[in-house]
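So this first bit is one chain, no partners, the form predicted alone, shown in structure tokens.
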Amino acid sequence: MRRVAVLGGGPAGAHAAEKLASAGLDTLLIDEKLAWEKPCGGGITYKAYKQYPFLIENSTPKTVVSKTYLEAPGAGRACMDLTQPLLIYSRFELNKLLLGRAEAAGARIEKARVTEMRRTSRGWEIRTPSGSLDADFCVVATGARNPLRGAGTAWTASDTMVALGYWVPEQRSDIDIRFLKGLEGYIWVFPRPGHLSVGICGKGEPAAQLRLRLETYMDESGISRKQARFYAHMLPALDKNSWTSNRVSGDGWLAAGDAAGLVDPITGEGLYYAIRSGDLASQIILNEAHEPSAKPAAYRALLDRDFSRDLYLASLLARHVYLGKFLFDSVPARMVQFVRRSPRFRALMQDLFAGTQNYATLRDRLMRNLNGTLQEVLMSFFFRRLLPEGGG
């Protein structure tokens, strides 16, 4: 193989760029915009960065946080503290870092937006305003918003979600997450460095609404919008019918990130993702036991086991997590009383932060704690009621 073209500049294709320029390919990066800002929290998991220790160990700005707090109506707010740190980008920083990386790698990043991917007798034509050049192999990183509609995630409106919000010139040290009547999503409070990341994600309502939700927090809770930007984006948030069918690779191309769908369809975090699939790429395409031909399907097998089936599973719980009822109350609101008063169910909770909890054995482990889960949280309540805060 003589030419790869990584479409896309962001957290999947920078990482997949660096990885084939380090083993010695002819890696060329395309990118409208390279480093940019996005509207989401840009949060890096413990799982994220202990896999790639560069995450943590580096010189860009980043905001450690070790405490959250969970909000639901009728629950009240209940204080977690990260057993493991979550690290906290701008995403303009994260992708600059990511960017310089590859470049450092050997890969050449050209400013340009791509316009066409065309197969070939040689390979493939990659088609830009200034012209066009050839490439024997592409990896689709173009994100949510992948203009080229014969490769990566073919959308359908069940499988987007919505996020917006502001970015709001103010310092706090600690995370913030509000679960609403109704909304199968959140809203979050992330502090990055120099500016807080104020939004909202969800599914099946309309981004107007969505927005409303959001100020209406932001004015009950204190939060100016004077100076605040406003952003909008859509992520990823594949329906469960739509994993078997969902189009990760091709003939000659490999899809990354965003642009694959690969985002948690609960918590909406990709940045793990993205740069896990844009590792994985990599390695099909070094590996040269794999025909060029039985790439695509390779890749889709390696995907398949390392963490798109997690992801399938999670499809599977994101209604019930968010709109569900257990216990004659609303799920989120269970698990913030359950946060407060279990130890148990803290941990877990805590092990689903860091991003060591798979959703394949989460139900086993509920199960298995749940006696001792609800012993915890009524105990806790008993002795509230009989030893109150201050009482002596």
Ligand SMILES: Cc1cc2nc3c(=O)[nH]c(=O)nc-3n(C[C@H](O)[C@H](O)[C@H](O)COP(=O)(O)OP(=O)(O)OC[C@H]3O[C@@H](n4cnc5c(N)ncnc54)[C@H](O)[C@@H]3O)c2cc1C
Given for the second form:
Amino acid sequence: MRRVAVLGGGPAGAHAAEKLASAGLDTLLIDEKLAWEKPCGGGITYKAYKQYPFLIENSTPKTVVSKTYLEAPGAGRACMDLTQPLLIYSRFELNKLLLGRAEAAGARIEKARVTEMRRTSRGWEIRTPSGSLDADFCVVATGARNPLRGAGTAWTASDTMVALGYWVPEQRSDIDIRFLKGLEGYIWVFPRPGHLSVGICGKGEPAAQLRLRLETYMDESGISRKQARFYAHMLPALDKNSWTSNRVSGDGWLAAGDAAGLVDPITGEGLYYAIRSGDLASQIILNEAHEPSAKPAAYRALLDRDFSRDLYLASLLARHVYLGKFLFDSVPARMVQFVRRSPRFRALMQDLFAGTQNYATLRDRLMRNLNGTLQEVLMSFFFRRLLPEGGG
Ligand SMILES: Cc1cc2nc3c(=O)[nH]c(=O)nc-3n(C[C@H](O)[C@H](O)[C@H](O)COP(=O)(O)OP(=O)(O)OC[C@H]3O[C@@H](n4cnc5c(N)ncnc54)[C@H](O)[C@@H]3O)c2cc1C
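Would you generate the structure of this protein in the form predicted together with the named molecule, following the form predicted alone above?
What follows is the whole complex; the chain from before opens it.
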């Protein structure tokens, strides 16, 4: 294989292009916008920057956040220190960083809209408004709104969330997460360098209703929309029934990032999975032990072993996390109460925020710690009654 076309230059495409070019492949990355402020929180977990240290070891502006507030109806607000800080980037800056790395590794970068990818006897013909070019193999990384309908996830109505929000010219140092009654999703306030990203994501609710919920929250929290800019985008959140048939690869192509639906269906984290899948796609393309015809199956198997099985497990839990009940109250309310009162539960949530607690072992850890957690909650409750000034 000589020439690879990477379609889309977000985190998935840019990282795949960097890896392919640095291994010496003739790599062409095509993106219609190149670095742009993609609607996104911009949050990067510890899991991501531990595995890809260049995400933290750089001079690109970013906010390093060490404290999160969680809030749910009927449970008030709980403060949680992040044992491993979360990084928050503007997406323009993050994309610029990743595209710069791809270019420095030798990838050719072209600003154009891909209108079609057509299979030919020699490989692929990639069409753009100004002409066409040939490639032996393609990485499809055109994001959640992937217009190349023959490749990448074929979305059903239950595979996506609406995500929308405002960039607000204000400064803060902490994160706010608010759960809402009856919503399979949440509101976030992420502090970025120079502004806040304030947004909401939700499944099964119209965008207008979500926007109303968000604006009500902003009004109640004193976050002004006067000079704020609105954004909206689609967020993959694959249904549990969609993972087995998810179209992550095919004859002559591998899909990475949002174009392959690789987002945590509970948290909406997609940046790590975009970069990771770009990395895994490049490993499969570069592995000469696989014939081109064997690469699609090899990629699917590698994704499964690496993280997509865990995302599938998340999809089994997602509804329960937001809409379920535990001990006669909503799960989000219990989460907030337990974070406030139980050090064990807080440690578990800290690991979830860091990305070091996977879904495969979450249930076991919860069950193992249930007695201790409930004891801590009760102790904290009674101590607060006895010593009100010391309670959380
Ligand atoms: C509101 C919102 C908040 C989010 N917050 C977070 C967060 O805080 N943390 C987190 O981890 N994840 C978050 N996500 C998810 C994250 O944004 C995505 O998972 C991530 O951007 C996926 O990267 P990607 O490279 O696959 O796709 P994208 O970043 O969407 O990149 C796709 C690229 O393809 C290009 N493209 C598309 N079509 C064409 C075409 N026809 N021709 C040429 N180029 C094309 C686009 O210009 C774009 O640059 C959020 C998502 C949303 C919507």
